[in-house]
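Shown next as structure tokens: one chain only, the form predicted on its own.
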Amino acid sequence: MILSLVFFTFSFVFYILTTALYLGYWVFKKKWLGQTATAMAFVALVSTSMILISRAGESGHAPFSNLWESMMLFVWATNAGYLIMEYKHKFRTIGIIVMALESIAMLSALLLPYRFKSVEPLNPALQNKWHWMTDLLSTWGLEKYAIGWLDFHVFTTFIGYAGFAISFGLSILYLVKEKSETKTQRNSLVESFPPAKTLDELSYRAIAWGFPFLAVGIVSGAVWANYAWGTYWSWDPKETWSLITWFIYAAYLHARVTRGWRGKRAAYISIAGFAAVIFLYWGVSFVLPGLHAYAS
């Protein structure tokens, strides 16, 4: 069996149970649960890393080539995030919809046929890899681990991705929390977030801290595609919805930034963005395909 996927087997259980771990710091509010959650996203973290490193030796080329390697990338990517805030902030409770949103990503790769999991050549329009780093890596024999303009595009654009995710997850928290501080009675469990005002201040910087990450991407896709196909930009579906998600997000920055815009017209941007991002990956693969068929 390919050691990626028996990597992937235990990592979707890790995700699952660090969800429930989460949600059991949520509902019982036991400090050794949050601890434990916290101890298990980042087993989670390490595992899914293996994935990457596994599928790297296995398929001789960075891990980022189709679909199921990518939605591997963005679980990392968002898990690593996630980790980040919290160390920073100490607001265990988002984890609860931030593993939720892992463990879904998970069960989505979980569900996608085999031919999309397994380890094939790579396309030959997706084979060039910096020659310098080529160069020095051969040098310890890890010259397979060497990348190119389409690692660094994938890399970037997932973390943006990442940021993306997160800023979903907490927009939709403070929807619930907003509406919960207007009500005279308030639900117990709603009250152990974070203060809406936060949720609204963290959703802005996941976005603030993404978007850069999209635009990287972007330009260095278009950079590879005049080396793959020899042209910067050719509307391809792929293309044209990722300038309509960075238009999106863009938006919202400019709209909070000189227009003040906060609270639920914020977070209602936010989720459309992230709805965006979710059809640019999966509709597009599916639905509109193109250059970027390999995708799929």
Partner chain sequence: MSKKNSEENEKGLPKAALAVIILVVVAAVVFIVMGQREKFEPVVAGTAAPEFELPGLDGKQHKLSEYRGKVVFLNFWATWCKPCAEEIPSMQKLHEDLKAFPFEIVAVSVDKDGPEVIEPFLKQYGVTFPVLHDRKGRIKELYKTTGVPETFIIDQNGVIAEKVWGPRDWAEPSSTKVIMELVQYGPKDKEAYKSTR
Given for the second form:
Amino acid sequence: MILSLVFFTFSFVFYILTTALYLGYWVFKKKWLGQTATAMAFVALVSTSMILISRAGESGHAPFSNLWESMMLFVWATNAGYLIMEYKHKFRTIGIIVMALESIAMLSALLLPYRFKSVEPLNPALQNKWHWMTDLLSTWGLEKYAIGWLDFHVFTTFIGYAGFAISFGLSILYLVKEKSETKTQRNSLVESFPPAKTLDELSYRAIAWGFPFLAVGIVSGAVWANYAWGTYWSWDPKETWSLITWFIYAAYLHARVTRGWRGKRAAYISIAGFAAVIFLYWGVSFVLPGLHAYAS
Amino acid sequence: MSKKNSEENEKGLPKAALAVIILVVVAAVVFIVMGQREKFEPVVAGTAAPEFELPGLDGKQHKLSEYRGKVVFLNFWATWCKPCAEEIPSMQKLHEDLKAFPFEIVAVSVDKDGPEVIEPFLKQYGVTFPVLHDRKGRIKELYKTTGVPETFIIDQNGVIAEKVWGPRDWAEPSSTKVIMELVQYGPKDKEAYKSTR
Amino acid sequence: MPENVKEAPSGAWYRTVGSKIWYFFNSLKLTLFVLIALAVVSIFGTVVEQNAPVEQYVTQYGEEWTKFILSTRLNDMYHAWWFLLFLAALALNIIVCTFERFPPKWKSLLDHKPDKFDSGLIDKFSHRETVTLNASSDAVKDRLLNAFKKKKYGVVSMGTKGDYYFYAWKGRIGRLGSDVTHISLLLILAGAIVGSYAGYKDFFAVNVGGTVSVPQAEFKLRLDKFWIDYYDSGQIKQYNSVLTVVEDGKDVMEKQIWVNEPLFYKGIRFYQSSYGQSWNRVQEAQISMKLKGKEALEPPVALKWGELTALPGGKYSVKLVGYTADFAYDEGTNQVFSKSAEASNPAIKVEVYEGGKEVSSPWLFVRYPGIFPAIPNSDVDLVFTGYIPVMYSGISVNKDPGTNIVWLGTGVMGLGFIFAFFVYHRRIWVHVRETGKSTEVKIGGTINKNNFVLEKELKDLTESLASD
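Counterpart to the form predicted on its own, namely the form predicted in complex with the partner chain:
Below is the entire complex, every chain and molecule, led by the chain shown above.
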């Protein structure tokens, strides 16, 4: 039995349930719904962790080697990031949009053709382990758990994506809330979200995590490229799009300290940034090679 | 801010009740999912070949179970796949060589295009073995294939005896060892097939 | 931050123009523009394939568009002057802004302590708390100083008994995060420039036993072994080479390399990047004798590369000395060469000896047996029937002296990020006033980012004052 796919099915259901619970909490505002939603989000996190762990056991390498596996990492990081944010700031109504994103992500992973979900051995270009780590782990016979630049690069980049995903959700809520705050008639659903100023601040906090992690991801990718192929930057579409994404979020950070660019315009930039993340993650793999295919 | 205060006054659920709800939900999900465990089995040698129903090029529907009792060479291919085209001549030869035996080649095309593309292709290679057409490609999910061509040698009881990734020269005796053993000596216990993986 | 445009002394027009240019670069709005422009413009280079052969653009876009692509250098846009202009604008923007904003910031960070306290100051802060405690102002003072000490704040106290003022600070270095990050970006840019002018990239296909003459270096590289590892499923797991560095005729260093694991010597890196079937060498070739009058060929004889082998019959010996995968002949230079790397027209060159004397050195073609007689005036002809190929190892060579500057830049950037995102500059003012039997404490402050942290700090501090 392919255990990672069993846990995937569990997790998919758990995320749908969590989204429904946060939706119920947002609409009905009952505390017990909120508590159950948070608890369910935890269950989903544990289940997602099990996907990654079992996949690592099945494949013999770190569980982020293809699109499906990395989606699981993305869902895991976003879930963990959200729970930390909920714990620190206690704003449960935000949960609905983050969990809706998670459900969409799980659905996309579900719809991928089987060849993305199967367990495959790594091709030569993707094999890399840090010497110091294999040496250290070999004292307990655990060398096969050593990782290298590739795993580090993928992991840090996805922490970045998770931060950007949460910020994307918060920016949308910000635009909705900001518009409603200018009106005198207040929609009670929108009222239950935190004030626009808070949403703006939280969105910034999410990017304050995402941006440096993306930078570490880009740099570690460059280190790996230099080590494997002799050049740390070759302007290929994947690298270039990661830089485009980084430029957009750098613009966001500078917008927040520029008069007239805080608030709404910053939120738009955050949304554009996440659109770039989606293209970087999925678009480059599916859309861009298509252009090359027409040529040959 | 008054909403927040009213929520703080709301007691919510005690931790025990919360734990019970969560446990019940999780147990229900696990129970339902595990009830469908075949979906998570890999489709490899030693497991039962999933049943399917697909149209032939004449439009008539055919089921895999129709061929029960014969050794089935289930091959997934497409007209745009070069290695598939390379192995078709040796498949045709195998079909002709084993005509007198309870052996059948069932070639399923996953071409998105219609029969008007497949038929000329088959004519060009002089194919006379049965060809079925899965335009939507759903058989790929059912058999969990990762590419074309992929071939499943299915024994007389409907159990997969061998799974072959990629093309083979089916004229070579080493390629058809499993097929010949099944045709001559009949099906084995499914555990025996697991060693061919 | 208001943008001041200083007026130059009259008559010095270049100073006016100069200062206008300077202040043009001293703008955050310019930063936003350049960053967004870079993002948008970079997209073009991902849609139009970079550095592709001209024919490919013509096939994909037609002649008119191809002319446009080539004239604007869209096919290599990241090295085009207009793209580099954006990068230069960003660099100038960073330099000018840092020059303008860093000195006053540095000064204010060093000179941050207030000389006197204004009792109304704390009321003006948006983050503040007021508590009344049942304790003497001295007891409160001790608790407060303790709390600040635990939280690692710097503190100055002022005032007299019953009316104390405190100013505490922490995390000033957090304000330097942006400057450190900006300097790191300049370092990275500098490293990239150094690399592109002082570095090079090359590729060699080496056969086992062959040597690579390393450009811009005083040493050679010899390939001793090449092999491929496979998974059980038949997929390729890894390809490996064993290389020896030869300097001044001596073997200096030996290392096994594989994909992702290069050899590094004297600033130059050698990578296992690919492999293939050699087009100018084989391990072994098989030839068969064809005797006059007989239809069928004699059984094949294996010839190992460079080895003299006696043929059955005792008359002739043959040595395999050449191979070419796609035989072509240059009439101008009288040279045989391989038209391509594909084995489309494989041919071997053999030297035929009769009783120790060389009688012919023909080329034999596997696709055209017997086209030219191999041995003149003989009853015996030779036919080339098969061969065992030799794999070449594809080694990429790369020298980039700017790489270390780039890594230094990324390290500095990491430091800058820590300061910018995770260190907060907090300034807290406290007024402790004894009012009869109890003490009133007013506490408030500022933080440069993440207001939640300041709120929590103030709460923590007031709570610690309530108890010991």
